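Only one chain is included here, represented as C-alpha cells and corresponding to the form predicted on its own.
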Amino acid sequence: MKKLTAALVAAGAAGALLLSGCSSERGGSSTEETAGSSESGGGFAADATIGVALPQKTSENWVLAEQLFKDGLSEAGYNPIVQFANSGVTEQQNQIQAMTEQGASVIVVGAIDGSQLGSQLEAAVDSGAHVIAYDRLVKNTDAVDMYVAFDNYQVGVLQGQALLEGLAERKGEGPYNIELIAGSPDDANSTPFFEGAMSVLQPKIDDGTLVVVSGQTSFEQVATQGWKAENAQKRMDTILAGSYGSTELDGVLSPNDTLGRAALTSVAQAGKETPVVTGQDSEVESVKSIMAGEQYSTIYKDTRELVAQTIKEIQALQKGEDPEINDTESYDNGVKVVPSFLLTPVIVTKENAADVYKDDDTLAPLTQG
C-alpha cells in the first residue's frame, strides 16, 4: 500500500471521481423496470435488497454497526440482509453467496479475511451486484467497486505519535522499553495499522530512544490471531517473563482497546507500573481506563459516520449516479488499485477525550467528573 499523503488524509469529500467498472448498468434494473420511487435513475430499484456481510463481533463497533445498518437502510427504503459470521469465513462466504442468491443489488462486505471471499464476490458481480468494501479491504479480486473507511495507515501514524508523546509525558527522558502489538494477520486492515505506526516509530528505535526489548519487530513476530484478547495477553505474559525481570515495561503499541487492556492486564498481573498504552475503537472499558489514567489513548472512528457514509454510497449507486470518491491511490488490493473514501481518524487521550465525544451520548457521560 502506498503511503497516504497528508493532502489525502486532509482531503475530505474533496471532491467525487468518477468510480471505474461502477456503472449504472450495474445492478439490474433498467429505468422502466425499477420499482418504487419514480425518481429512480436507472441504477437499481428502490426498495432493493442490500446485504451486508459483517465478520464476527470482535468489537464494539462491529456490534454498533449492525444496528445502524439494518435501521439505516430501512428507512432509506431498502431491504437489508445484515449478518455477522461468528462461525468464520466459510460462514460468511455462505451468507454473501445466499444475498447474491436473494437478489442483493449491493453486498457491503466487512470481511474476515479479505484474501477468501473472490469467488462469492465475483458471483455477486456476475448477477449484477455492486460491492462495497466497508472498513476492511478485500484482496486479490477485481469484483470490488470501491472501499469505505477511515484512513487506517493515518490510524497506524497517530498510534506511533501518540505512543512517543505518552512516553514523554509519564516517563520523562528516554530511552524508553517498548513492545508492539499488530492485529490479525488475515485482517486487511492489520498491515496498514502496523506500517503506519511503524513510520513514525522505526526512526526512534533505530536511533536507540526505542528499544524493543523482546526483539520482536516485525508484523509476523507480533501479529495476533482472531483479534483476540487472550492471544495478545498470552504473548505479554511470555515476553514479560522472558525478557523483563527486573527491567521496566515503558510503553506498548497495540493496535486497537481490546489488545490494549489485554497488554495492561498482563502487566498488572506482573507487578510492573503501568506502561503507555496506545488502542483504536473507542471502547467503552478503555474510555474509562483513559479516563482513570491506565490507557493513554485510543482512537474514534465515529461509526455513525462509516455506516451513514456507506448508504450515501448506496443511495448514489441506486440512483445510477457516480459514488463519492476521495482517493484513487492509496489502497491496492493485489488486482487493482480500489477506488475509496476514506474518513478522518481521531486521536484521544484523557486531555482531550470530553471534547472529542460531546456529541456521543454512550461515551460523553464517562468523561465527565
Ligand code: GAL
Contents of the next structure:
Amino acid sequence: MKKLTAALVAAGAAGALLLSGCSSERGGSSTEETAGSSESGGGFAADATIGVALPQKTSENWVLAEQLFKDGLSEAGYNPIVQFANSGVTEQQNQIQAMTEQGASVIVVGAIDGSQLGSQLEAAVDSGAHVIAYDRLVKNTDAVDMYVAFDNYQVGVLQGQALLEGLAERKGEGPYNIELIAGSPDDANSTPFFEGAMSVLQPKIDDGTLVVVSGQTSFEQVATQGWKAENAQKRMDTILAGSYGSTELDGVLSPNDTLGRAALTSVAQAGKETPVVTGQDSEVESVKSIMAGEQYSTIYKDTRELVAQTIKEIQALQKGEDPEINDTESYDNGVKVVPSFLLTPVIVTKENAADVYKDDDTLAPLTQG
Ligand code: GAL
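The form predicted on its own done, now the form predicted in complex with beta-D-galactopyranose (GAL):
In what comes next, the whole complex appears, and the chain from above leads the way.
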C-alpha cells in the first residue's frame, strides 16, 4: 500500500510538473502557456449566452455537472443553455446548432461521440463562438479552442497501479487471473483510460504475473457500448461461464464505478470470491462499497473543480484575455494538438478516502465510522 501512496504522490507531482512547465507524463514538455495569445480576438458581453452541451447521464458526475454549470454560469452573469442529449448524437448535433442560432458566445461540449460534431462546431466557430471541449476531447476538427479535463491518460495509469496494489494486498502471490473492461468506444476518453492502464499492466501480462483468462485484451474486445452496466455484466457473465469453471477471478480493470459494480455483481452471482475491482468517479454506491471492503479503488475527479475551471476559462475569453493552459502536448484530436488545462486525478482506496473526501459534503460522511 506504501507504493500506492507513492503513486498518489507521483500523480500529484505529475500534476505539479504540468503546472510548473516541466515534462508531462508522456514526454515532451508542457509549459504554463496561454492559448492563441495572438488569436484571441475581442471579448464578448458580460451577459452573453453560453451553451453547454452535455452527453447522457451515464454516471453521477454528469448529473452534478448540469446543476453546477446552470448555477455557476448564472452567478457569473451569463445566460446559460445547459442540455443533455439523452436520445443520442443527432440530438446533440441539433442542440449545438440551436445554441449557435441563439447567439452563444461560447459552446462547452461534453461529447457523446466527439468525432461526430465537426460540422456543427465549425458552424459555431464561423458564427464567432469559442468552443471548449469539456471532460471528453472533440476529435477530427479544428473547431475546438481548448480542452478542460482531468488528465484521463493518468486516470488509466492510476487504475492500473491500483489493480496491481490491490492484487498484492488482497490476493497474495501471483500469478493473478484478471479480466479487462473498457468504456464506450464512442467516448474519446475510453482509449486514454485503457491505454494508460495498459501502460502499467501490459508488462505484467507479458511476464506472466497477470493472466487474462478469457484472452480478451484488445480495446475492441473489452469496450462497453454506451457505458451500460448491463452490457458489462452480460459480458462478464459470459466470460465466467465460458472460461472460468471453478477457477477464481482475482482482479478486474474497470474504467469507472458503474461498470466496476456490474463486474462485482456478475462475480458474486457466479458464486466466486470478490475480485480486486478498480473504478472512477467516486460515485456514492462505490464509495460505500470501498468502505465495506468490496470495490478496491475509485478515482476522484472533483466535478466542482472541473466546472469551476471551465467557467474561469469562459470569463477570460469574455474579457478578451487568453484562457489558462497547462498542457500543449498531450491531446492530439486527429487534426491538431488541442491546448488543454488538465487537472490531476486522485486514486482513492479505503485507506485514504476520509482524507481525499474531507471537503466533499456528500462523500465525507460515507467515510466516517
Ligand atoms: C467519461 C468520464 C468518466 C466516466 C464516463 C461514463 O467520459 O470522463 O468520468 O464517468 O464518462 O460516464
